[in-house]
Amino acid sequence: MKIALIQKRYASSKKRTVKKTVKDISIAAKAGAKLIVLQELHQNEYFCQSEDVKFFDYASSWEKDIVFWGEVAQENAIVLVTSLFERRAAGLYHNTAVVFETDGTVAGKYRKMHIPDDPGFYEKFYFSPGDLGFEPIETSVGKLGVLICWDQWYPEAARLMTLRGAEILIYPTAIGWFDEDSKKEKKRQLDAWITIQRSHAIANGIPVLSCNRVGFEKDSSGVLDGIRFWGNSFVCDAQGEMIAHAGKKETILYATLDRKRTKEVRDIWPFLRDRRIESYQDLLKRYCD
């Protein structure tokens, strides 16, 4: 099955972006790929940096921006992963991907469970932990264990959606460098991040979509210089090995995904059956002391 994600920068307005992503997504979608992958907040500027109530209207369009993505996927007749800002009622929001199948219906959706609250990623002001679980999406390219961002760092979430049938596992994510962070530390940031993600395919013997955005945001409210988003898209089999790696730019990343490799490398790896689940108890606290 041939695959696509989308790197993009922000294009200064939501319009001028979504317009280059439908392009994009046109464009991959005449090159054969049945499964497209958008990045984290796809729509609008990283707007997490700081705290201001302003941003809370950009969810305000989330069931038009639902119909609108899939239109979009029933044009191109692709399976769509897209993640969006949800507003389920007046104070309560959820960072949500949202996936729809070839006819534009809505396959299924994900709300962001791990929320960070970081300098530049100050996401807990904007979202509530999601509560849908780790439940793969079932669309027609297979079983979808879509997460998000921050989920990226946790195993937990990675087994989980593994357990439940997950046949790949899906990371739209929005990180990058502060300008100001040596190049010994961005390096150690972006290698660490791509290790934890192809381990997340090891121990799970499943591939990895991994799609980032590129471009440097400023912060808006003048507290931090801003955020370069480090780009490095990639999709990786279920052993880790790199398929298909992005740079620094904007970039349509093409692989194609072997149901046959994975099946293969469990049969030889068969991490799953020799979990002994009797003695992992102590997982449900939050430190053992």
Contents of the next structure:
Number of protein chains: 2
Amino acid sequence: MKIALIQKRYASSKKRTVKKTVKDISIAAKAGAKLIVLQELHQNEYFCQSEDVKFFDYASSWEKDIVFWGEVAQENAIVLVTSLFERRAAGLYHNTAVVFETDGTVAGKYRKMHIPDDPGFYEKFYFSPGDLGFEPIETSVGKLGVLICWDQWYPEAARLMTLRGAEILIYPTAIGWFDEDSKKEKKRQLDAWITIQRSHAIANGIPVLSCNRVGFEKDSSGVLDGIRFWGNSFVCDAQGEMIAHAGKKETILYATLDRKRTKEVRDIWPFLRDRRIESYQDLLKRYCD
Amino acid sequence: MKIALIQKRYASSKKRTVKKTVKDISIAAKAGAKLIVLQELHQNEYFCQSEDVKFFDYASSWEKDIVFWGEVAQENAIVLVTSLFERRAAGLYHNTAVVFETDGTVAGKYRKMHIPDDPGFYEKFYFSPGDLGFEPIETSVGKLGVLICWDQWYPEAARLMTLRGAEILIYPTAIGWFDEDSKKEKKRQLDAWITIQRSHAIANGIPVLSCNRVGFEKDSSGVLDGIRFWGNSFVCDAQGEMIAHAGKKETILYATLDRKRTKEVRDIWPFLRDRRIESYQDLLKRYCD
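Can you swap the form predicted alone for the form predicted together with another copy of the chain?
Below is the entire complex, every chain and molecule, led by the chain shown above.
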């Protein structure tokens, strides 16, 4: 199965950004991609760089956004993984991935479970932690274990999706560097980000798709300079082998997934067989003190 | 703190192998190593390549082995992580890491929890799964999260050791290639092995020490050709950065661990803060079907 990740920069307005993204989806679909993944919060700039109530307005289009992206999926006859700002009630918002079927219907949604809060990434201000659990989304191209950004650092999330039958792990994400960090620190961060996600493929015998944004986005509050999103979207197979890897430019990244590979890899390295589930209780604790 | 991993080949008898290992320990201790780690089942050949009751005799020296390695630790005034074949009762054996204090006393032991069983690695025949849980061992050089080989593929094991306060993860291991595998497959396997262990460092903000054996060992049963142990022992820091990495030859691999680094890394990337423990219950299931 051919898939595509669309790695883009924010094009200074929602309208322009969405237009460019839709064009890329059309190109990817024509090139044969059956599953297309967009980056985290792909309609807007990464507004979580500062805490400002004005940005909640971005979620006011939630219902319309769903109609819009459903039509895009239908027009291109693809399964589409989007990442939207969900308005659930006044003062209650989520960072939500909505997956659309080839006929434009909603196949399912995932509300980001692990919410970061670090300088420049003030997501706990904007998003209530997800309450839909780690549930793969059944689609015509397979059961998709959709997770979002910060989730990628948690082996628990990847494992739970796998135990529930996910066939592919998918991470829309928005991560980058601060320009003031040293070259070495930047390398370490990017390397850690790739390594942890490849490790989920390895631990679970499942392919991983990670779609990140690119470009520099200023911190509108002026507290920090801004974030230089590092791109590097990638696809690795069920053994963690890189099969496609983007650079730091806007890209449509294609890969072909081999469904048989997951079975082969899991039969050679049957890690799920030997888990010591009777000794894992403390995983449900914050810390053992 | 300076540490050393001793990566060795089996020297055709226990006597010769132990003699060479003791010599290396002495060299490493003189070079200033305070913590020395040996590879998995370092006294003997990797006998699990075939299933033969004769090999249970190797465990008959269990009590003597403990006395012996305790003396080695004391003579060199180091904390020593050994990997021994434990005879617990007739017909009941474990793959057990014994950690010795600088005065030669036993600081603690860890019985391998995840037991593999694959062609050439018939460990389920020899070893009963550990029943001491994932408990770090308190020593004068810190709380050591000692795990063994197959455990390295399980994020659960690394996480549990971390939640229980481990300051370093340590993996004595014995893993290698079959000569008949392609060059590409060998690369994928080695790469996956390094990646998954570095990921434990990253997910948990904790340094990882992995000590593997080298050299070719024939399958004495003649069913398979044998295993070419791939060495590549390594040390990575709390962010997963490689700070020492051996090749495929016998080596004493030195590294210096910086205790402050763990705190720094965990404060920058506070993954433990955001775990969704109320949604992790299914980690205690074999599979969710």
